[in-house]
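The chain below stands alone, shown as structure tokens; this is the form predicted alone.
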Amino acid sequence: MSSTPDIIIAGAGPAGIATSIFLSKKGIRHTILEKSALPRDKICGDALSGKVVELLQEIDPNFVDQCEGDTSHFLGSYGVRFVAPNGKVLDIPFKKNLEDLQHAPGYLSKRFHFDHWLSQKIDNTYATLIQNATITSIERTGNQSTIRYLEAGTEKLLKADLIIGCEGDRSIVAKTLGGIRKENNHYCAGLRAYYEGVTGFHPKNFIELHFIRDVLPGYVWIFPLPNGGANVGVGMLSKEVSRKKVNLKSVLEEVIHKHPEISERFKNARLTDAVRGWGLPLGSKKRRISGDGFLLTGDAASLIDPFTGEGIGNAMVSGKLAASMVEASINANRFDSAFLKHYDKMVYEKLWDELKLSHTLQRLTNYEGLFNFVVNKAAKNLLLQETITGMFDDLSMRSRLKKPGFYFQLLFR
């Protein structure tokens, strides 16, 4: 063991920017391999949620000022609009009194913009970022990972105490560490389209998830983007695609074009970019996500929300997480197994019951009828509208959900 530890970041997207960030924060030396050479295109819906900003303003009150003042990347957006398979529309503010927000409670911004962005924040005082460095292969000897990586077509070498998984879902150290798999009953395969000239949007850009009879168990998102732009997509569960041997793309092109409400706010509408594919591993079952010389997070610890596909923040604040065990690594001067399955903990006890929850959700859409009856319900139920505001506003409030009054309250009421 070195006097300084060996810290490695494997990619360089919201999470392991984020751990970056808390890493320097703590005067913690780290090293970050990014495949890619920044900016470059990530494949995702482009949210930010409100877990997001909160983590922006908890590392500099300033970068939120940013995001609100820089309006052809970022476009604040203050709620969700559910749409059942009956076509009844939920609007679900994220915040209970909009008129009084200095800022936007969240917002969109495409990931090419957005990384970029959170990149420049990387603080090189501590940080050594190696962009274009493709990790090839990872052996894990003694007390120490070998990392193999391709830099401008050489081969390189790095040691590692400690290496974070933060490269998504095909990270290589969740699987050549971790021994994660793909799994089709946890894993939604996603499409992404960029278009231009899509109208119908809410004035307050609230982003939109439809929950249409061919796509169940799972929806098709229309989000507003910077520069009337539109980020359209569909994701599904893998299982289910295989089983029913549906053709993405052709649902995503029939919903876009035939559909009674969304085709006509298609009419005039141009695609930007091709059609592109990725796959989303979902928080919907726990999974060692640490082990002798390792940690993951974001989409590479799977902790993506089963419910509504949004990942940025759960990367962002597994990152913050990241760093503090990292810390505590560091100052036991301990990197095995049994120590740091105490990030498992720390992760599922901020995360779990939310993820335990969107994953029930998840289920529910599973059945038609009683979804429409749900999303009937809280058009006209105001604790209901309360209670799911309150799940993007403060997560305390999800513990209503838990309790049997509040299902007594959603029927009879």
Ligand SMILES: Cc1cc2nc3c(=O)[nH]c(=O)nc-3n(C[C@H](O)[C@H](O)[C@H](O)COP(=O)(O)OP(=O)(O)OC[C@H]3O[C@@H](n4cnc5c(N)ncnc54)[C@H](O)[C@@H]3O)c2cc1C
Contents of the next structure:
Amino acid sequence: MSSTPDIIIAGAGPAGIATSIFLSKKGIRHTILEKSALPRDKICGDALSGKVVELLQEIDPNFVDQCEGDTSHFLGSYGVRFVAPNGKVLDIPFKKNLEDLQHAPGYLSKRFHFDHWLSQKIDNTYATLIQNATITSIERTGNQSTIRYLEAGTEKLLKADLIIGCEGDRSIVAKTLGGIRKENNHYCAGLRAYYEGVTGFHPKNFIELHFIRDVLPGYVWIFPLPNGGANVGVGMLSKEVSRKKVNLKSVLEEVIHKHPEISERFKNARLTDAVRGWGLPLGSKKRRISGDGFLLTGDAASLIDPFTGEGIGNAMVSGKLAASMVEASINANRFDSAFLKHYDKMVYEKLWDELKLSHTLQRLTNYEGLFNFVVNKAAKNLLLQETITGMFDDLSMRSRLKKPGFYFQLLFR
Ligand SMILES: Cc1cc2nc3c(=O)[nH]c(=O)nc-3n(C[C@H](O)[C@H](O)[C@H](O)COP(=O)(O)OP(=O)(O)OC[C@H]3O[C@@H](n4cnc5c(N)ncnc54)[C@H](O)[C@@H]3O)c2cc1C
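The form predicted together with the ligand, contrasted with the form predicted alone above:
Every chain and every other molecule in the complex is listed next, the one we just looked at coming first.
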């Protein structure tokens, strides 16, 4: 190994950028290889949860002020609206006392803007960002990885002591070094459509998840965007898409044009971009996310919340943990699988309880009657509403959620 280890980040999405920012905070030099020229689009619901806001604040308290101030690119969102299959509406604020807040608890921002804004926070003192650099293959040779990439049509080569796979759903690092394959039970198909002129949003810009009978066990989302835009989409477990031979595009069109309440809201709306699809690798199963000379983060590590589809927060959290692991590896001069396994422990210690709970909620959507029951109950039960708010707001709430007696109290009080 060279005296300064070669650290490569593959991909400059939220996971890669967070990894880079935290490596730079530790004074660790690294190279980022990014396939696109930034800014670039990413198919997404464009919802930045409280977890993202929290992490941005940890990086630099001014970042959230920037989001709050840039209203043409960031729309503050204060809660989530669940609509049950029976039409019952449940509004859950992200925080208990919305009036006391200095800034919004969550935001909506097109990924074209958010990722670009975040990429401008990369510290060039420690990071070398190479754009238009598509990784095509990775090979382990001795204690290093040889990475081949295409830059403006020319094949180039880099050696890495440690490569951090942050290239999202179709990660070559995950596939080649981690042996990770798509599993339809733990993978969701999603479609995104951009609209203008959708009406009927909550005055505090709540994001909306509609659990419609014909779409179960998936859901339709309608999220407000800055400048009167809307991000509208549908997501469904790939296993169900195959089993029921669902055409997601037709499902979405049907809801928008024919659903009694929703179609009213689209009467004067206009589609502003083609409807596009992308996959969501869900964190409903633990995987090995490190090995000899590599770590996986974000979608490459399959860390998307299986109930809400939120993945940006977990991508950034895993990026932060990856940076800590890189620091420990450099200090110990160890880049082997046995040492790096500690990263898996850190990630799942932080995220697994939450992912497991979301997996349970995801399965609940298979049982329409039970789902209606829970939403009906929650609409009348303040403790349950506050609990759900707490799941968005307060991480300590998660330890309460581990106690079975708590659920009994919630549902049958
Ligand atoms: C339809 C849909 C809706 C979603 N809605 C939400 C939502 O509202 N909120 C939320 O939090 N999450 C949502 N998600 C999940 C979220 O989009 C992802 O979890 C998140 O983008 C993961 O970030 P990442 O950095 O791991 O990967 P990505 O954002 O995918 O970034 C990967 C980067 O790697 C680059 N790359 C890819 N291949 C290569 C290569 N071979 N060489 C070099 N670079 C490469 C890409 O160009 C990209 O810049 C949604 C996902 C989908 C599909």
